[in-house]
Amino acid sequence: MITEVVKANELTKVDPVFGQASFNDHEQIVFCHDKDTGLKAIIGIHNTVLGPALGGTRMWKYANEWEALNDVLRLSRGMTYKSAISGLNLGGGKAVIIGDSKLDKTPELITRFGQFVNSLSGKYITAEDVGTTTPDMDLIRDVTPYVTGISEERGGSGNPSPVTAYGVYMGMKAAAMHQFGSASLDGKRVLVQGTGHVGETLIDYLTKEGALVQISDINQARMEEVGAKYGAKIFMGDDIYSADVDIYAPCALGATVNDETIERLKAKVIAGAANNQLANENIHGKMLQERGILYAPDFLINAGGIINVYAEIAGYDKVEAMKRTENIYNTTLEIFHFAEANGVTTQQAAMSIAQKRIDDRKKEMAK
């Protein structure tokens, strides 16, 4: 969840804001606090070129603030990436509540965190993440217009995990397409690490399909209980990294691919749901692409969720946000070919275009 955590002390060694690695251009950060809820909070707006900055708001109890701003920073950016490249008419942005979900978390906490985003106008809008609830969302949504992933009772888009699930199965068929020259995934030997909402739908269409599943969790029950359901079979091994199989499919943690385990790696395609995969984006994705391994942008084939949640703002319907999800096979294999025609890696590729999106509204606002 939390991944590229940098230590409090190497941190403080430069500026605070503005001097951080993750501060990568952001747009505004806006602390917020309240003493009688014990709130405290961040907002990182990235980039409002493309629409206003959408991102969930995550509740961790995180070892000190340099890390809480570390983390929103990081997942901010990413949200620009995510969206720019989905062809969403959103910027990237992200929110931080310092603190343990299980243990701070108070109704009045989290409508005072909607009341400061509300205070916003707009040019951030909330959604769900990791320490944050549908229920949250839904006071949210007392006290500001600006929040997605309600409930669908009050109208809102539900769960968005099967739609993220969803996208990572067609991100798949693109890469196994690309790689191995078929679509199709019937026999091809798919790890999937982590059973949790996304994987465990990935899994159903996986097995549906007829592609031979294993799976790993660190979360003995629910791995059981999820190979039993869909006739998955439980990875026996001692280091699924060296697994043999052709995909390796990140649905747990970030940084996975790194440079310990990618050295291991027999896997040919990696296509998965985790967010930043790549522990280093630019040596990671180096590294891949001359091991001959495919690697499908997460922040690409995981943007399911994100196109579920701008149903709240677009105003469309499931059919139509499954649609628009379907459309990440064609998105993922155009990003392929142009990896390939540039000499770029795929994460670069998908990058480059993402930005490009993002200057040529720049350029069409300054007309």
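Throughout, rigid core stands for the largest set of C-alpha atoms superposing within 1.5 Å between the two forms. Keep in mind it's a predicted model, so treat the numbers as computed, not measured. Positions refer to the first chain, counted from 1. First, how it differs from the form predicted on its own.
- Comparing the forms between these two forms, the C-alpha position of residue 331 differs by less than 2 angstroms, with the core used for superposition.
- Taking the rigid core as fixed, one finds a CA shift for residue 131 of 2 Å or more between these two forms.
- In the core-superposed comparison between these two forms, the C-alpha atom of residue 94 has shifted by at least 2 angstroms.
The form predicted on its own is what I want next, because the block you gave corresponds to the form predicted in complex with ligand NAD; please supply it.
If you are looking for partners or other molecules, they are not here, because only the chain is given.
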């Protein structure tokens, strides 16, 4: 199906959905619309070989619907490999709601979205993400069982952000071990881009260990609040990518590692919480490798959140969730060693190991 878009009073034909590079063999894409609540949402289900597709719901004011579609496709694909590399019996999915979460989000809109999730009968299980909260997940739980990350008062695992941050911290320590010869971050200069829930908790871990932390955020008030709370310095330069630091930790939106930024990077390690940090995983993974910059694959080290909410499905407690998340340190080192031994980028190494687990399950199912 060709989608036609009216632009500047002219009818312009754009590529079909299946032709998008980010489509990448998705099983299903669901477009959700409700006139009464103003809901416009897209659910992307990339792969369900290992289990139901679990992934959070992001609410964001996208520039246009194609941008929203591309985001959900990239994010849901990433969830497939995140679950696979973490050893979880889950597939990959994600959802986006188009709108400003501060202005457009209402209980009615969130509830209506939950009804769309319920209509998929468990093929997709949602959770919180940028622009959504634990109370939102509680509202969704009122209309569907296919939601995780609900409040602890209702028997859920609560906000996954602290566990996500702990996993990123473990991955960063593994990267420091591989690149600098020590897992200690004491005295290491770290630039954290993004001071949201995950970024703030990561900053807490880093400052307590003695890292020299600089922070950057588009929200000046939030940045100043976090900086004062943890004693982190606010980055004052014009170009964060050329900052003289040891570690760059992107913890906001993705694609910050690209043609323009890689050449300016002085950091020797990239380890952060943001999804899809590489604008092009093949091209930019290789560029980092050639420049001697060690990249900790985002879908590997930010998997703490999904490990945490998976507890609601698998039945383990918070202690076990933290233990499994701590193991991200070992898995990250294994990925680095695999990449070196096989002459591939760290992104390719992580992807190949995750894909092998999916392929092995396919073979088992075919018997």
